[in-house]
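Read the single chain below, which is given as C-alpha cells and is the form predicted on its own.
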Amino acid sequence: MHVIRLEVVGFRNITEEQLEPSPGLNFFYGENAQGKTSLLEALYVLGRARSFRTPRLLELIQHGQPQALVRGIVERRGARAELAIQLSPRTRALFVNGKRRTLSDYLGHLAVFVCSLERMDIIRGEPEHRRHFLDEGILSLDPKYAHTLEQYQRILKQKNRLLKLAAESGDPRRFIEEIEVWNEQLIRYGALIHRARIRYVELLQRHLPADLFGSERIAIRYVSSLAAHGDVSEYETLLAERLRVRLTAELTIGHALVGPHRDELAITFDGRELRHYGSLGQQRSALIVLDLAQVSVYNSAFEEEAVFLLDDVDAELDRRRIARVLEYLHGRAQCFLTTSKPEIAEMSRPQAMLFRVEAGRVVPTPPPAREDEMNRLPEQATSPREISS
C-alpha cells in the first residue's frame, strides 16, 4: 500500500498543492511554519478522516476559505483507488472513487500511522490518550470497529444525560428503569471494546521492536478498571455487577463511573512506569517504539506496507537513531518525514525523494548530477556547433 498522488487544497497554510511521492522514503524539509507538518496532517486526514493535531475541523480549513479538500490516489495490491475528504467548518464528506461513504466504509483504504511530539500525551498524558491510541490501532485492522465505538459513545452520552438530570432532580430513583435500559446496551458494546483492546495489546506487545534504541525494554499491559473487582475474563457478568453496585453513586454524582471508558494502558520502561519515572528522552523513544509496533502489527495482519509519518525527525532522534528507525521501516512502510535541517534530508538522498517546502508550496529537489554526467555536459553543449561547422 502506498500513496502515489496527493492533492491538497485550502488546507491549513497550503492553498493548492499536488505531489507524487516515492513509494519508499520521502523527506519534507524547510524552515518552520512553512507547511511541512500540514502535509503530514493532510496525509493522516486522508487515511484516518481526522487530524492528529486537533479535533476541530475548522482549524484545518485555510483562513478565508469555505472548505478544504484532501484527495489522493492510493495503490494497494496492484489496484488503485481515489480517496477524497471534503472538510467544511461543521462537517466532513468522505469519498471513495467518487462515491460518498460512511466512516466505517471509508476507513481501511489507507493505513497511516504517525509519530509526532503533539502525540506525547499518549505516553505522559491522561488515560484517554492511551485508550485512543489503542482504538486507532484496532481501526487499522478492523474498520467496522468504528461502529462499535460510535455506538458506545452514543450510549454513554445518553446515560450521562439521564444521570445529570437524576442528580439535579428531587427524586433520582425515578430514572433507574430508563438508565438500566442504557446499561444493557453499554454492557454489550463495552464487552466488544474490552475484548478488542485486550487482543490488540497482546499483538502490540508481541511486535514491540527489541533493543531499537538500547538495552531498555518497553512493556505494555491493558488495565481494566474492573480488574480489582473480579474475573475480567467473564467481562459481561462483571460489568453488569459493577453497574448495579455503582448505580447509587452514579445517580448522586451525575455521570457514569463504570465501563471501558475508564480503562488504562500501562507502559513501563525496564519495569518502571514510564509516565512518572521516564526521562523525556525515554518517553520520546517509547512513543516511537509503540508507533513502530503498530506498523509491524499491521504488516503482520495484512502482509503489506503501511504509511508512516514522522514529524520533526531531528527533534526526536540523533542521526544514528534516525538511521535505525529508517532501517526498521524499510519494507514495512512508505515513509514521510519532516525536518528543518536540509542536511538531515540530504543524508538519505540516495534512497529518498526530497521536497523543499516554502510558504505552503512544495518543490521537488532533483538529485545532484553525477560526476560522469557533469563531465559530459560541455561536450553535449558544443556538439551542435561542431556539426554545423
Second form
Amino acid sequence: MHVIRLEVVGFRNITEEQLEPSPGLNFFYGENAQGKTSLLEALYVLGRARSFRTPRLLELIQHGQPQALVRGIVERRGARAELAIQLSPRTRALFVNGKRRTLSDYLGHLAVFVCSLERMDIIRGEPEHRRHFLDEGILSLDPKYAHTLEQYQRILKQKNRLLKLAAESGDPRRFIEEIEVWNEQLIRYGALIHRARIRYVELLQRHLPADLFGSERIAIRYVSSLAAHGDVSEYETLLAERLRVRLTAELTIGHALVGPHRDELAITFDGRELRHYGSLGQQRSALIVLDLAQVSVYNSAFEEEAVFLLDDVDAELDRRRIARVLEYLHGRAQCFLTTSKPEIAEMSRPQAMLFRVEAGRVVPTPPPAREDEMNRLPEQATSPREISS
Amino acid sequence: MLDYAEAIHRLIEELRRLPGIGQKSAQRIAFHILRMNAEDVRRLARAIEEVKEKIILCSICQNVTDVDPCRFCSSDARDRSMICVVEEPYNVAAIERTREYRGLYHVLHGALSPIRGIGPDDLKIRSLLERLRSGEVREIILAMNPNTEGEATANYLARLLKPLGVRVTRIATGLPVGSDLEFADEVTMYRALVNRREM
Ligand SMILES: [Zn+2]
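So the form predicted on its own is up there; where is the form predicted together with its partner chain?
So here's everything in the complex, that chain up top.
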C-alpha cells in the first residue's frame, strides 16, 4: 500500500498543493514553520480521519477558508482508490471513490502510522494517551473497532451524566435501576475493548524491535484496572462484580469509576517504568520503537506495506539511528520524513524523493544530475503542477 | 437589518425551528410557499392547524390518533394478547408495513437518554404497566431502536416487566446497530420481528 498522489487544499498554511511521492522514501525539508509537519498531518488525516496534533478540526482549516480538503490516491495490491476527507469547523465528510462513507467503512483504506515528538504524551503523559495509542493500533487491524469505541464512549457519557444527576439529587439510590441498564451495555462493550487491547499488546510485544538502538530492553504490558481484584480472563464477570461493588462510590462521586477507560499500558526500559525513570533519550527511543512495532504488526497481519510518517527526524535521532530506522522500515512502509537539514535528506539520495517546503508551498527537488549530464542540463526548478499533470 | 421583508423573514425563522431544516432549506421552502397559489397555501396552513387541534394521544396506547381509543385499540381484528412497544408513533407505521404483526402497540414517546434529560418518568411507562393489569396480555415485544439509548430503554423495561409474569421479547437486531427503525425496509423489519428473542 502506498500513496501515489496527494492533494491538500486550505489545510493549515497550505493553500493548494499536490504532490506525487515515491513509493519508497520521501523527505520534506525546509525551515521550521513552513508546513512540513502539516503535510505529514494531512497524510495522517487522510488515513485516520483525525489529526495526531489536535483533536480540534477547526485548527486544521486554513485561516479565512470555510473548509479544508485532503485527497489522495492510494495503490493497494495493484488497485487504486481515491480517498478524500472534507473538513468543516464542526464536521468531517469521508469519501472513497467519490462515495460518502462512515468512519468504520472509511478506515482501513490507508494504514498510516506516525512518530512525532508531539506524541511524547504516549510515553510521558496520562494513561489515556497510551490507551489511545493502543486503540489506534487496533483500528489499523480492525476498522470496525471504531464502532465499538464510539458505542463505549456514548454509553460512558450517558452513564456519567446520570451519575452526576444522581449525585446532585440528594436521593442517588433512586437512580440505581437506571444506572444498571447502562452498566449492562458498558460490560458488553467494555469486554470487547479489553479483549482487543490484550490481544493487541501481545502482538505489539512480539513485534517490538526492542534492541534496535542497543542493548536496552523495552517491554510493554497491559494493566487492567480490574487486575488487582480478580481474574481478568473472566472479564465480564469481574467487571459486573466491580461495578456492583463500586456503585455506591460512583453515586457519591458522580462519575464512572470502573471500566477499561481506567486501564493502563505499562512501558518499561530495562525493567524500570519508563514514564518516571527513563531519560529523555530513552523515552524518545521507546516512542520510535513502539511506533515501528505498530507498523510491523500491520505488515504481518496484512502481508503488505504501511505508510510511516516520521516528524523532525534529526531532532529525534542521530545519523546512525536514522540509518537504523530507515533500514528497518525498508520493505515495511512508504516513508515520509521531515527535516530542517537538507543534508540529512541528501544522505538518502538517490532512492529518496525530496520536496522543499517553503511558506506552505511544495517544490520537488529534481534528482541530482549525473556528472556526464551536468554540462547539458541547465538547472531548473520543476513546479508542482508540472510533475502532477 | 433584515435581508427580506418582515413576513418572509418571519416565515424563514419559523421553518428553521423545525428538525432537520437549516437556513438554506428554510429559505428554499419559504420562497416555494411564496410562489404557491393562495388556495394551496391555505390548505397547507389548515393542515398544520388541524393536526394540532384534532390529533390527540390514545388514552390506552399513547399513539397519535383522532379518535380515542385509537383504531388499533378499538379493533376486534387485533390480537389483544400482544403489545409491541415502540419509541415513536412513526415506528408503528414501519411495523405495520410488514403485515406480519397483528397485535396492539404502545408508544413511549422517546428513549432513555440522560444527556438529553430523558428519564423513565418522561416516557409513557406507567400507562404500559396499567395495561397489564387485565391479565389479557401474554407477550410484550420491545421494538426500541438498535442504538445505545434504545437498548438501555429495552433493558429497563425488561427489568420492570418480567417480574409481572409476562413474556418479554426483543426484536432481533439484524438491523444495523446505531440505526433507526424509521429507515428499516419491510424485509429487514419483518425478519427482526419474526426472529425476536426472549429477554
Ligand atoms: Zn390506542
